[in-house]
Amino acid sequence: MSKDNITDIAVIGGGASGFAAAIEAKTILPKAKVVILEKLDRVGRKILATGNGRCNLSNINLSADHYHGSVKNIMRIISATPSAKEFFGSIGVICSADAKGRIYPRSNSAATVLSALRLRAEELGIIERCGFEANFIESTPEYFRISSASGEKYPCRRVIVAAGGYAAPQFGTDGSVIRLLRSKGCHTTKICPAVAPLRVRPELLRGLKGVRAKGRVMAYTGGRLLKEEVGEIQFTDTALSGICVFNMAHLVSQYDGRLTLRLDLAADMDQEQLDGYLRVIQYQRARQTAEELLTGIFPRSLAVYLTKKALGKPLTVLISELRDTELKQVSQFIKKLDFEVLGSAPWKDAQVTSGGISGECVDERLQLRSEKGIFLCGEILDVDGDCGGYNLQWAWSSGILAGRSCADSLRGGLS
């Protein structure tokens, strides 16, 4: 095969992770052809809805405590690239941080992003191939050969591989190129949802969907505390939500039908101050039944819920009726509301992927250990953060480093 139809680096994805490593690699090795190969018929739908469409770039508080998974050098990639603001200043971005330290693009715009990394990489002269399904990569003497599913074959030198896990396949991150990996020595993590919400059983959540209340989650397996966060909590049908609870779905892969959910849903209150309350209460609303005891702290359904499943009867009574021993069932069952967890949401409702390529795969560089040549970025590799913009972090910095290390591969070796 002719040396010109050989593309030196194909980067098999184009979400957030395969553009940094593009236009990375590019910009090390400006003679080189890259190419981004794209499963859909366009690049970057994941990053538009990102953040809820504003694509929350990164966070100020960037600590391994924020990071789960077999890849050990998380920081030190993290430490080795620029910073969402320093990469994404660089390209025209400007970005701000709101007051938990989460960075966003200054227009609150996930299009601003795309926008922007589109216009450095056609810049840069790299080629985008929308509608390219990667399913097998064949390893010759002198270079690699992408098969796709329609049966086009497309010869290169390197191959990045950044074509995510497999949260949110509406955006086409349905894991087929992990599948493909293991073909190539790779072996997996155990593979579950992250950041997403949690399922628990629907009968325990009757009345409360749509509720929305700040209270303290804590996660438990056997009696003994796991992670805990204050945060506001959000009630569905079928699973509890909010940022609090995606940051424990992590967990599930560890302790999968062995995980406990408790909610503080007073955790500004200790248990005196919230038997005071009640006391108050019980003075102040003496002639009016138990249905409005907590009416005056919960929306009215969370308030009903509460009263009823603590006190496990009717809420006719009058509350100067209530029992001291009552009064402390509800403070009690306020601060110790418990749900079992039967597993994380569906795929199509979380954000990222827990577990995927063992970080044992890969070297330092993120070059593959059983094919030289082969790097991966991105959540395609065993990492998962928490929610606030640690998993974009990881993508543009892995995304980085292994455009970086792949075209420091191929020094010398261009015409």
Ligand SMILES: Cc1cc2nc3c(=O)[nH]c(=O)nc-3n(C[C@H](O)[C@H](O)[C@H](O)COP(=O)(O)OP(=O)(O)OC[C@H]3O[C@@H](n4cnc5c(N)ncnc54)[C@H](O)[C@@H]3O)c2cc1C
Second form
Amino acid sequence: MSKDNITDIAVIGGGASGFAAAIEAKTILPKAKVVILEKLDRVGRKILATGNGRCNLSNINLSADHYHGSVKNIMRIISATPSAKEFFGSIGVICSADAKGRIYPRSNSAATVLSALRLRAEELGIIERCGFEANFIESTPEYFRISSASGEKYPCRRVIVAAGGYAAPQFGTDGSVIRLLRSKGCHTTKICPAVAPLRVRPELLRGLKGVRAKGRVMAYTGGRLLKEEVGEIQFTDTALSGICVFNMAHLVSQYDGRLTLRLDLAADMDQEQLDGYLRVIQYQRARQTAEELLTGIFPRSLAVYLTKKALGKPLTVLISELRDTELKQVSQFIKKLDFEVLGSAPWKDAQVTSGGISGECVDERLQLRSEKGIFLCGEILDVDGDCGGYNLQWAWSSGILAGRSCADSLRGGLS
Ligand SMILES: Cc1cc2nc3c(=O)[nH]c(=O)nc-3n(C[C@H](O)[C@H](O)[C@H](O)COP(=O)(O)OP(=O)(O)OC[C@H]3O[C@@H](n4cnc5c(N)ncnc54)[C@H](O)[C@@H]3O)c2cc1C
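Output the structure of the form predicted in complex with this ligand; the preceding block shows the form predicted alone.
Following is the full complex, with the preceding chain placed first.
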């Protein structure tokens, strides 16, 4: 094969990490021919959906506590690459943080983030090739040959695999490239949806669909507290949702079948304060039925649900007739509402993949140990972060490192 027909760097996947990798590699090696091979008819479909269309692209509070997975040096990789503000500043995107430290583009628009990435890529001369679904990477002594599902072959000197994981397959990521990498000697850790709603027994949620309430979510296994977070809890007909629930989903892979979520729906009061509050209500609403006991504290359907479940009897009884022990039962129930977790929501409702190609399969430069010349970045690796910009930060940082390492491996070798 003539040298001219061989692309220097082929990036599989036109998502967050793929763009970061391609831009970094081409910036280091301006003469290199860099191509992004994207399966869908457009690049960056998932980027457009991030942060409800606003793209929460990083967080000012970056620390190891927010990341999970077998890649050992996650924080080292993040600190060795430009911060999101620096990276996006260099491509003309101004960013700012909200009160919770979540970083967004000033435009509040994911579309402008994708546009800025594409403009930078175009300026550099990176080629976008859409509609190419990589399904095999063949190695010859001199180069790699990436085959598409339709039989097309793409020869290249280096490969950066940035094809994402299994989460949200509607945006092009169905885990097929993870399976492809198994044929290259890679192994995976346990894979399951993360940053996702958690399924519980639907009969326990009857009457709560669509309800939102502030509270504390605590994840327990065998009576041991694993993690807790305060925020908005959302109820669907089959699952608990909301950011604080999403952030417990990574525990499912480790504690499958042994995970309980405990909700404290009055996290702003201690037990004594809540008891006292209910006694005042009893006095104020003496002639109302128990149905009105929690009116004004919770949305109507949640107020009725909690009182009914706690008392275990019809709510036609007058509030004045409730015994002290019954009031106590209600207030304790509000602070300790337990749900056994049946599993995560399906992939289409998950934002991230927990698990992936094991950290043992790549070196500190994110190059495959089993096959030199292939680099991995983004969600395909066994790294997942909490909700709040941590996953995109990993995509940018690992993409930049993979692009840099790949360019370094070619340096001096370009004709
Ligand atoms: C609804 C939603 C909202 C989210 N919001 C946020 C947020 O606000 N902040 C945050 O930090 N994270 C968020 N995330 C998570 C974040 O988007 C991902 O972690 C991140 O995009 C992963 O980047 P990646 O480059 O690894 O993969 P992706 O961005 O998923 O890109 C992979 C690309 O590879 C392509 N591809 C797949 N297979 C092939 C193949 N065989 N051949 C060629 N191309 C292929 C795909 O089509 C896709 O374009 C969100 C996720 C979802 C689903």
